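Have a look below at one chain only, the form predicted on its own, in structure tokens format.
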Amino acid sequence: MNLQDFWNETLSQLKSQMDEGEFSFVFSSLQYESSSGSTMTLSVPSAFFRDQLKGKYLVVLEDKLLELTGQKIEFAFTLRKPEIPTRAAPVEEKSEPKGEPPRLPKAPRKAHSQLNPDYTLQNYIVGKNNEFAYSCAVSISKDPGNAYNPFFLYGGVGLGKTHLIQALGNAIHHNNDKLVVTYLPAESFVNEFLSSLQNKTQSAFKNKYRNVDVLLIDDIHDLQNKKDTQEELFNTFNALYEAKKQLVFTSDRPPQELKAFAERLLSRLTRGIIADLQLPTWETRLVILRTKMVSKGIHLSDAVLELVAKNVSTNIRDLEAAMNKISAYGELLKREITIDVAQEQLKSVFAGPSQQNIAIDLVQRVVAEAHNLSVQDLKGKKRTQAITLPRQIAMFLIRELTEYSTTEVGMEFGGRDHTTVMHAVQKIEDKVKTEPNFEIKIQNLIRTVRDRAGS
């Protein structure tokens, strides 16, 4: 027998020895890739899953293979790249008689009571920043419960998470209104669960959420530190997943940054596909503005729209707010919105959270929290990799987001020399250019700092 045969036998024996649900969650996500000598390479869906596997089940696998092969087998793990779903070819549109407006896609026979009918996949603006997440949503809408389950979507405030999750729900409801689609914010799930405990109606609560076909929970990060609610969601998740029902969650941060979450719940949330929403590019922001302008019946010149798109890069909500502000100004005062008028009316918006208003200690706190360190760790003398890299990240972000000089930054990190800051900035810049995942991490930290500064 070769190692792959031994691997198949290992799975067969473990399946008969373990709880069926536990085996399915853990080992169905592992795929044999190759072997060389006494090393076996397996692929896993995510780094989080790999770490959980190593901590809990690696010894089980090693012992079982030692029993079967008589030798110590080493494991190597690779991350499987999720396949980007292929978009369906556009349907050829039939020509409309002249004088008639183009026909829009038919709305659902009856709007879903929990979903905003204005949130659809058809009016969701797709760019490089959200193409993968959108493609996943389209695939799920066609085959809920089988394609990409569960689906974990994360991104900063105002980047379109709620639009996409509700659009997905509307699409499923439109395709088959006999399916029970339930959408709610995580906070509502918490309140309903607590109410069921208080009123002793837990059975009704469980029946409500364990008998749906599609469960969409927005802002799952609101379950942090809510141990009992997490336990209930864990059990609900298992019941729905085993019944091949679709689960979708959104969060304002990636799974690894969710604090005070039960590990076994996190392992479920990250069991399927994970997609993020990045800040839209300038071109995408311009398309968003033009689309919203048409839908709202607003008239602004291309030059003004380009001005707004170039200067408002925080999120989609801020884009729309800026457009609404100058539109209302022109309408109320009966004035044409020129470039000069737009610049004057939006000067505070364009400034955003002032760079001078982003404090050094805010950046230090955000970076420290993201790496499970204290601010004192970043300011201290230790030079271990676990501290040095976060310290360099903090220095880079301060230089990126504020006007402080390298000398001033160095003083805030235990009196370090300005050349140390310059070296840190250069190292992070190089790392961003060569490591796409690291670039995403830096963007998430920048977004967090700006969100906190803005609030």
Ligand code: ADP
Contents of the next structure:
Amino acid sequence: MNLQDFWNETLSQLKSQMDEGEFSFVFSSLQYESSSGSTMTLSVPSAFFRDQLKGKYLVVLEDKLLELTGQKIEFAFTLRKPEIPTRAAPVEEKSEPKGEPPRLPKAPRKAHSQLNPDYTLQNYIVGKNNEFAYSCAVSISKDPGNAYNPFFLYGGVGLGKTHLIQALGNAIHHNNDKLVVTYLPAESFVNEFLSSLQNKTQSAFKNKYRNVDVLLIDDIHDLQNKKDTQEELFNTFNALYEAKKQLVFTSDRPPQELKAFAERLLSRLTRGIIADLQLPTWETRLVILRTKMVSKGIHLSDAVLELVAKNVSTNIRDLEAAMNKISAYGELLKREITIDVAQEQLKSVFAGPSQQNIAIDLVQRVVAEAHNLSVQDLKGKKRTQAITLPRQIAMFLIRELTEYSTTEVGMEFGGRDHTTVMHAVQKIEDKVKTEPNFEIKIQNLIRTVRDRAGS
Ligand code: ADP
Ligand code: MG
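Now show the form predicted in complex with this ligand, given that the preceding structure was the form predicted on its own.
Below is the entire complex, every chain and molecule, led by the chain shown above.
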């Protein structure tokens, strides 16, 4: 029996059951090596790590594997060799005749400790939904500090912000031997800042962040309401910006929706280039799935991938999770995943509250009927008042009730641009806020759509 599949499944299940930090602390250092009979060999970085693991986590692993394989699995441990330093050691240098350039090819720069090496610009799939953001990142990677500074990237959860900001960091780190790249989630910036206040190490904190060449801060929306940290970031920003150092920020919402944010900080963050990430169309989602499948060594038929790409329309994280789920199922049971099996396995995912099965045309029908119009009127070119408002209402409701991106919604309204959809949404939002009767009308429409979708 090859235990590797069971090991992978063990990890994926434990990951969802354990605290994220604890999980990655323990299991990122533990590697599957081989198996023979019911013994599994794992490698560890040190004897200390192994003993710690035995004390606390071995039972957890044993139980999980017993549950999955139906038998008791024994463990053997081997120690991994420490990483070989990539820079030439001084000893080697001495043996080189003086004055001669080293003959070894230039060693690649060591992986960046804060950046996930799997996040690269090369494996970032580009579609209409993210091409602008992607090209900003590529330009910056070639000329950090000069191309676009600062770079403000926003988009909903699971749409690829962390991947892109880290890929940018990786590219700069590997292209420039000397540049110091620092990446951190905004939350860590808050925590570090607060503990520097507590421990009276403010100047060390300041030095740390004001002496970098590239500062990448992920999820900046987490700074909302954090007045003191905002102030500190403001000062850090000014110091770095003046020194022409590259700054990049991500946010889960557009700048104008960042509430409880100091105006002057916000105006700094957004004085450079701003780009957003939208949900990819299902065709692009399919390309993403294919790419991930190859890199993970998974095999699923095109028909199955297409089913997943079409039905998971929340974000890319959910898309990947759905693919992993069915492939793990197939591997465990050594069964080929047919469309039927995939459908059965993903039933709960497809029907989940965030994957509402509300179709665009249902919303269009409901809105058209309520205004004595036809769906064709809504999709058409006419721009009379009697049609424009209902059209905007329909766009708003689709964004409200489904996960379709503004680009996709635009397509369903006679190929309109996504900015038209954004404008419509904004307009209806404003109207709802200022006109109580209009709000009631919108609520009624929402109820009608939901009722019809359910029946
Ligand atoms: P966010 O930070 O916006 O919540 P992530 O960057 O964590 O989202 O992305 C979620 C998952 O989707 C990651 O595994 C990431 O690699 C993948 N992903 C997102 N966008 C792309 C893309 N354009 N190409 C390939 N993978 C992507
Ligand atoms: Mg993220």
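Model, not experiment: these values are computed from the prediction. Only the largest set of C-alpha atoms that superpose within 1.5 Å between the two forms is called the rigid core. Residue numbers count along the first chain shown, from 1.
After fitting the core, Lys244 CA displacement of 2 Å or more between the two forms: No; Lys244 is a residue whose C-alpha shifts by less than 2 Å between the two forms when the cores are overlaid.
Core fit, then Ala137 C-alpha moves 2 Å or more between the two forms: Ala137 C-alpha, core-superposed: shift of less than 2 Å.
Core-superposed comparison between the two forms, Asp377 Cα displacement 2 Å or beyond: Yes, because once the rigid core is superposed, the C-alpha of Asp377 moves 2 Å or more between the two forms.
Displacement in Å of the C-alpha of Ile393 between the two forms, rigid core kept as reference: On core superposition, this C-alpha lies 5.8 Å from its counterpart.
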